[in-house]
Every structure is written in structure tokens, then in C-alpha cells.
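Here you get one chain, nothing else, as C-alpha cells; it is the form predicted on its own.
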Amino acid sequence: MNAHPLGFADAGDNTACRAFLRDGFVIAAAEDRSSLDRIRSHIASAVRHHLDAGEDDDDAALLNQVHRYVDKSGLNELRLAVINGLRAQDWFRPTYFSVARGLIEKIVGNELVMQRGAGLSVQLPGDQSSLLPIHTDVWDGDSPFEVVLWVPMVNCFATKSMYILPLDVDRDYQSRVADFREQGSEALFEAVEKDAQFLKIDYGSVLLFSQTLMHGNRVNEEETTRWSINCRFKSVMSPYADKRLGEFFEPISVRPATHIGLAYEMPGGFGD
């Protein structure tokens, strides 16, 4: 008989767990608002210093208005800008794993690997130079047991927003994705455009899904832009593919049993 999927998870780790295990994705809350708050300031700050412009406008209208200080042509210079400086900090990365801490540690565990560079998306309008044709991660060589911390800097909802697949459906695409081979991704989006979720995040909510999940993004149709950061997390112990421990990932929180349990050689007579 096998074991329940959820083991001995108490009532509250019940919602959330059940949710992922049947969608592959769960949205909640930001557990830290102070520190989501922080970091939205701190990219507000930089953006203001980089196109010297949107002193006048709040942290929230600027970023969902920045397309009236930058075009496309400028826009990689300035989110490189931005994200560069967020990890630059030292508290960045603490920061935003106080952000959904909690439901990172329900759906993956305690003993956990970050990815080492956050990523950032913004999306202007109309931009079709900022697009991210459907795929899994997993596909370009990452681990299936990784998942994505997403969380936006401003609310998102339809094309200003990322879709997914949810679990049910997104395996029996899957299934067939050889068929599409030579006719390419946008052939493969258009098969499974009926079923894909465009997802409803607002400010203040954060998305952790499975990037086993086929997802990515179309021209933003909205009249504001996205902000998005997203990470990867992963168990410490869990199988690794070409993301590597030490290279694209860093421990965070390893336990003292595992600590000892790494750290420790059998001595030499045994076996021999």
C-alpha cells in the first residue's frame, strides 16, 4: 500500500499542500509584507536613479508606468541595473525568502538550496522583445524537484501575467510534445492555449509552482507593466541535474544531522 502523498502534515500544512499536489502550483499571501515592501522600494529607488525620472510618482505607479520613461530599446540596460543592484545587497536574498518562507518549507521542506542569481522580468506593453515562448525548465536541464518562488512588484492579471498549465492537463500535453517538434513552440502554445491559466497575482501574493510545468508569456496587451522576480528552491538532499550545488545553487538552511551525516567517512577495515 503506498504511503499518502502528505505523509504526517498537520491540518494547516493540508490547504496548500493539496493544492500543489493537484495543480503543481499554489498561490498565498506574502507571509513578510514589511520585507516584500522593502524590496519594491529598493527597486523603485533604483529605477529612479537610473532614468532620473518618476520622483513625483509612488513606488507602485512608477513601475506600472515606467513605459513612460523608457522604451524597449533601454529597457535591458535598466533591468539589469536593477536586478544587479538587488543582489548586490546582503539582505536581498534572506529578504525574499521571508516573503513565502513558510510555504516554501510545506511544499519542498526545512533543509533547503536557493538559487544564488534571482531573476527579474519587467514587460512593457506591447513589447514582443520580452517574450517567453512555452516550455518546462526542466527541459534545459534542470532538476524536477526544483520549484519557483514568482512574486510580483505589481498586480498582474491576464497577458501582464505569466501562464501555466495546471498538473492535470499539463501532463497529458507532455505526453505528446514529440508531435511538435518540427512545427516549433508556438505551434505547441496554440495546442494547449484553451487550457492554459493566466494567472491572477496581485501585489502582495506570491506564485510557487513546479517548473516541471509548461509555462512562459505573451505580449503584455495590458496598459501597465510587469515586475516580476522570480527564484528557484530546492531540497538540500534531492537530486540535482545541470544546476549544481555551489554553482547555481547555495545551501540556506541544512539541519546538524546533515551537517555530520556529509562531513563524515567511514573508517578504513570495514569491507576489506
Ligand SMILES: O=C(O)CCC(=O)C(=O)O
The other form holds:
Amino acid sequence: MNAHPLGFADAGDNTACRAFLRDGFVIAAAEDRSSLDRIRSHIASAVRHHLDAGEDDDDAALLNQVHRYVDKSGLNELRLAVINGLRAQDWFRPTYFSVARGLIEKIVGNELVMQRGAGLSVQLPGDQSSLLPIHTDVWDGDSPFEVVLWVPMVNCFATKSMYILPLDVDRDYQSRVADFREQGSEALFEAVEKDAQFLKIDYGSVLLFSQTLMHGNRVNEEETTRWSINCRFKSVMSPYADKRLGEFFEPISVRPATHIGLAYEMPGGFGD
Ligand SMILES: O=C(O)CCC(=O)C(=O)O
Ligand SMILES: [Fe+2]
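Having seen the form predicted on its own, please provide the structure of the form predicted together with the named molecule.
Up next: the whole complex, starting with the chain shown before.
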């Protein structure tokens, strides 16, 4: 397994697969820029509508500078208005998938389920109220087979971005994570901080990561606001944890043989 981790897939351009196997994450260019722009433009219009502001700002400027128009007291209401508006669009999920379809198919497979309700993060400069302490999603009931497609709507870097522990150091720390049970997540973060990578991901690029790696975010100390969408994908037939098929996940690309296989019922009484 280790000598040929990609098996028969070990041909052609597997740069992304190798990066993912090594680090547990990969950053790549968006495959369909018009899809990405469509999503961002929908978000910016929803922000203008909700705040009744920003008519003269272009989409990037509005999102980066949104803290001029909203403070942390109005932030969650704005965030929910925007993400609920996006989720209500029939085109949103296929369009989001098209931003990184080839990459997801390489890393996960071509029979996929997709999270029904994507998440939206908005982090105003200096805002302490919407932070995600260090975690893995798998500790919280997600399947270790899931990946997260994380797509920035503005250029993200340093504390405006999220941090992650690359696979090799992550696994070493996770073997010792019980030592931090009493002290809690801030002490755990301090222990891993020197190895945490704050990812630089510009608008136009995407991050695909294994949520089994420890990750999270800190107070945004930069001058502009972070906007990013996250949505989970996994192989249809890979094991599920608490997030169920049909509830949390919806199939988006099931192949004919799998349809027939799933529907098949073994007849009784012939070969017994
Ligand atoms: O966007 C972030 O800062 C963290 C995202 C996260 O924890 C996730 O998508 O699982
Ligand atoms: Fe997470």
C-alpha cells in the first residue's frame, strides 16, 4: 500500500494526489472562473441588498471592506441572509462543485456525495466572536473519508485565513492530544502553533483538505474582512459517521452499476 499508494491510478499527472498524500491538503487554481465569479457576485448583491450599502464598490472591495458597513452585532444576521440566499439557488451546488470538480474526482473519486448546506465564514478584522478553536471535524462526528472544499471569496493570508497542521506533524500531535484534555484547546493550539500553517489562498484558488487534520482560525489581525465558503464531499460508498446520507449529504454523481447494486435484493428460496 505504502510503496504504491495510488495503485493503478499512479499514472498521468498526479501532482495533486501526491501533495494531498504528503500534506493532507492541496491548493489549486479554480477550474471554472465564471462559476466562482457567479457565486461571488451573488454574495456581493445579497450584501448590498441586506445592508443597503456598497452600491459604488466592486464585489472584491465590498467584501474586503464590509466592516465599514456592519459590526459584529449585525454580522451573524448578514452571514445567515447571504448563505441562506445562496443555498436557495438551484444553480449554487452544481456551480460550487464545478469550481473544483476535476480536483475532487482525483482526490476522492467519481461517485460522490456533497454536503447539502454549505457553510459561510465571515471574519471582520479584530472580531473575537466568530472563531473556530483548533479542531478536526472527525472528532465531532464527521467521517474520516470526507474532504472539505474551502473557497475564498477574497484573498486570504495570515490570520485572515485558516491554519492547518500538515499531515506528518498533525499525526504526531494527535497521538498526544489526550495530554491536553484538562488544559483545553487554547493550550493545544499553543503547543502546535509553531507548526500551524496559515494558508495563503487568493481569490481564484481553492483549498481541498482532509478535515482529519487539526485546523481552525484566530482573530483576523489583517485590515480586511475574510469571506470563505466550505462544503464537504466524500465517496458515496465510503463509511459514514454521524453525518448521514440523505440528511447531511446528497449524492451528486452515482454511476449506473452502483444504482443497480444498491437497489438489488437477493431473492430468497432458489439457491438455499
Ligand atoms: O474557515 C475556517 O477558518 C475553518 C473552517 C473549518 O473548520 C472547516 O471548514 O471545517
Ligand atoms: Fe473544521
